[in-house]
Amino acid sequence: MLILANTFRSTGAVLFFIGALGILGYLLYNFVIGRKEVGSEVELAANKKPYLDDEQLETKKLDMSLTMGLGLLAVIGLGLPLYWLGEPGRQSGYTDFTTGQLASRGETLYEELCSACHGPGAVGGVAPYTVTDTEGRFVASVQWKAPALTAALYRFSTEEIRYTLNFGRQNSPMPAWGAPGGGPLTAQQIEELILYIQEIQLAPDELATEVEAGIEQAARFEVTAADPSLEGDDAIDAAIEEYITSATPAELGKLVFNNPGSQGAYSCARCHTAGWSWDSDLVALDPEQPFGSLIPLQVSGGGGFGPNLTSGATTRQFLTAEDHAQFLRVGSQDGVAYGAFGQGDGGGQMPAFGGCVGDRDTTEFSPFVGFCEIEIDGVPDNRGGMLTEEQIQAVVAYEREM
C-alpha cells in the first residue's frame, strides 16, 4: 500500500511539473512574439494617420478645448450643488406622493371593510352586535355605537392604533383585522389604513367645535330630563346655555364624561359605563334563573371595557387631583405602570385627552412622524388635546365624587 501511494504521488508530481512547464513556455512564447508589434500600430493600421502637430494644436483648437473644459468644470462646480439644494424638496415630494398613494389605498380598504360600522368618512356609525353574558349565552341583539375615527391620532399613538387594528377590542364589535390577531389584512394594508386615518383627522378648531356640540347634546338630555315640560328649540337652547354656564365643575365633568358626540369618540362613558355604547335599557336578570351572570344596569363610571371608577376608586388610584388630571392628559402607555402604587399595567388602552400623542412612538423615518406638529400663522406649534384644561379638571372633579 505504501509503494502504491508513493507511485500515485510521484506520477501526480510529474504531471504537475510537465503542465507547469507547458504554461510557462506558452506565456514566454507570446511575450516574445508580442514585442515585435509594439509601436507598429500606426504602420499596420491603414485607416490611421498621424495626428496634428504642436504648431497646429496650439491655436484656436487649444483655446476651444480649454473653454469647453472650463464650461464642464462650471457645470460640475455650480450645477451639482444647485441640484442637491433641491434634493430635500424632491425627497419630501416623493414622500408626500407615496403617502398619498398609500392613503388612497387605505381609503379603499376603509370603505370596503370599516365604513359599515364607523360610517362613511369615519364620522361614526352603528354596528350590529350580539350581547352575551359571561357564560356566552344570548342576551340581546343591539346596535352598538361605533365611534368616529377623525380624532383617533389625538388620543392614541400610531402603535396603539396599529395594535387595535391588529387585535381588535374584546367585548365589542371591533374584530381583529391584522394577521397577528388572525385577521385577513397584511401588515402593509394595516399601514395603509393608518395613513388614511391620519389624513382624515380634524383640525384643532374643528375638533373643539365637535366636543362642544357633544357637551351641548349631553346638557340637552339633562335639562329635558329635569323638566319634561320644556318645548320648542328656543326654550331648550336657553335652558342648555344656562345649565352649562351655571354648572359646577363636577356637573360640567358629568357632561364631558358622557359626551355623546361622534358616537362617544370624546367621552369617558363609552369605556367606563357598561351598556352605554348600545343604550342599554336591560334590567338585571333574576339570579335564580339559569342564565349565567347578571347584566349590569347602566351605572355612570360603573365599569365596562374600562375599570369601575365608583366607590372612591379614582381617589385610591390617584392620591391628588393633579396626578389624576395628568393621567387624563397623557393616557396610559404599554408597559408603563401608573397610579399611586403602580396599580395600572399600562397597555395603552386609556386614551390621552389633554395632548396630541399620535407621534409618541414614531421614529425619525416613520411616515407618521410629524402629525402633532403644525403651524399656526406660520409659527411652529403642536396640536392640543381633545379636551381643554378646564374640561379635564371638570372630569377629575366628577370622577373623584363618584
Second form
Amino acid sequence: MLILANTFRSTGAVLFFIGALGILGYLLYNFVIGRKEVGSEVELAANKKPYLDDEQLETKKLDMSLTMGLGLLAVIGLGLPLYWLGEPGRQSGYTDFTTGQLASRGETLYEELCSACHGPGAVGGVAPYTVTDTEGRFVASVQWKAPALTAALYRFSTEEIRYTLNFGRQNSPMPAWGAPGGGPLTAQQIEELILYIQEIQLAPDELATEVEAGIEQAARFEVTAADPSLEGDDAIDAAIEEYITSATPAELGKLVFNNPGSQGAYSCARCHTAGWSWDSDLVALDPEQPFGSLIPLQVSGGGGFGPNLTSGATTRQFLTAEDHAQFLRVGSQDGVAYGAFGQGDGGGQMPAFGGCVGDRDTTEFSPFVGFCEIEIDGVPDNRGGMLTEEQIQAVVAYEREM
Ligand code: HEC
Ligand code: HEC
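Following the display of the form predicted on its own, present the structure of the form predicted together with ligand HEC.
Everything in the complex follows now, all chains and molecules, and the chain you saw is the first one.
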C-alpha cells in the first residue's frame, strides 16, 4: 500500500508539473499577443470585430467545444476514481507515520521515567524498595526485580497493560502513572508508552530462546545447590543438560515456575511466591530487626500478588489437569469465570501463557490491531504464546504436587 501511495504521489507530482507548465505557457502566450493590442480603439474595438459566421459556428466551433467538454468529462471520470484508488494507501501510510511518531515519543517517556527500574530498552532491571509492615514501619531495604517488558504483550492484553500503567502494582515498587491512579501522565502519554512497548516486543523465536535460557539458569541453580563441589563451565553446562533432559515433568515445571530470565518476566514465582522478586531469604528472620520477622521466608507458590497455590489449592480449583492447563494458556479475564470457584479480576492479573493476547481487546478504533498477527513468508500467522505446550504441561504437573 505504501508503494501504491508513493506511485500516486509521484504521478501527482508529474501531473502538477505538467499543469504548472501549461499555466506558465498560457500566461506567456497572453503576454506576447497582448503586445499586438488587438482590442485597441486605434484599429478596431474587440467587440466590433466580426465573429465567426454561422457556417463555422455550427460546425468546427461547436465540434471543438463539445470535444473539449467530452475530454474534460473523461479527465474527471477517470481522474477521480484513480485518485480514490490511492486513498487506502495514503491512509495506511499516514497511520504508520503517526504510530511511529507516537511510539518514539513513548520511547522518550520510557527512557525518562521507566528505564531506571526496567532497564534501558526495557530488558529488565532492579528497583530499590523499602518493605514496610502493615503499619507502614520499616522492615527492610531491598532490590526488587523489575521484569523486562519485551514480552509483556504476549501475556497481557493492551487493556491490561493500560490498567497496570494507570494504577501501578500496589504493594510493589511499580508506581501508578496514569491520572486514574493519581499518577502524573495523561491518557495520551500512557497510549504512547503502550505503543512503544508494542514496538519492542521480541519476535516469537527470540522469545523462545530467552525463555529457554532462563530455564537453563534455573537448572544451574538446582545443580550447583545439589553439588556445590561442581566447578568449571564445561562441567556445569554438562550437568545442566543432564538435569534438564532427565527431569520429570514436575522438576521441569519447577524450573519454568522459577525462571529467573529477564528479571523474572517469564516466571510464575514473581507473582505467586512473596519475596521471590527481592530474594527475601537473604534478609528473612533477622532477630536483630524489631520487625524483621515480618519478612516471609519464601514459600514456593505460597501466594503473593497471585493466590496461594499450595496445599492442594489448584487441584481443588481445577478438577482435571486439562482444565488447569487451559487456564494457564488463556489466563484470567475481567469478569470471566475460571476453574471451580474463580473469577478473573481484570487489570493485569493472571497472564496468558499459551497464546498471544496482545490485541485480545482491541476495537476497530484502536491503533493496536495486529500485534499478534504476523506474516511468515507472506502468510498471516498467530504469534502463539510465551510458553510451549510442554512447558505448560510441566508447570501443571509441578503445581498439582504443591
Ligand atoms: C520504581 C521502579 C519502577 C518504575 C519507575 C517503573 N516500574 Fe514498572 N514495574 C516495577 C516493578 C518492580 C514491577 C514488577 C512488580 C511485581 O513484582 O509485581 C513493575 C511492573 C510493570 C509492568 C507489569 C509487567 C508484568 O509483566 O507484570 C509494566 C507493564 C510496567 N511495570 C511498566 C512500566 C512503565 C511503562 C514505566 C514507566 C512509565 C514503569 N513501569 C516504571 C518497577 C518500576
Ligand atoms: C503478573 C502476576 C502473575 C503471574 C506472572 C502469574 N500469575 Fe497466576 N495468578 C495471578 C493472579 C492475580 C491470579 C488470580 C486470578 C485473578 O484474580 O484474575 C492468578 C491465578 C492463578 C491460578 C489459579 C489459582 C486459584 O486457585 O484461583 C493458577 C493455577 C496460577 N495462577 C498459576 C500460574 C502459573 C503456572 C504461572 C506461571 C506460568 C502464573 N500463575 C503466573 C497472577 C500471576
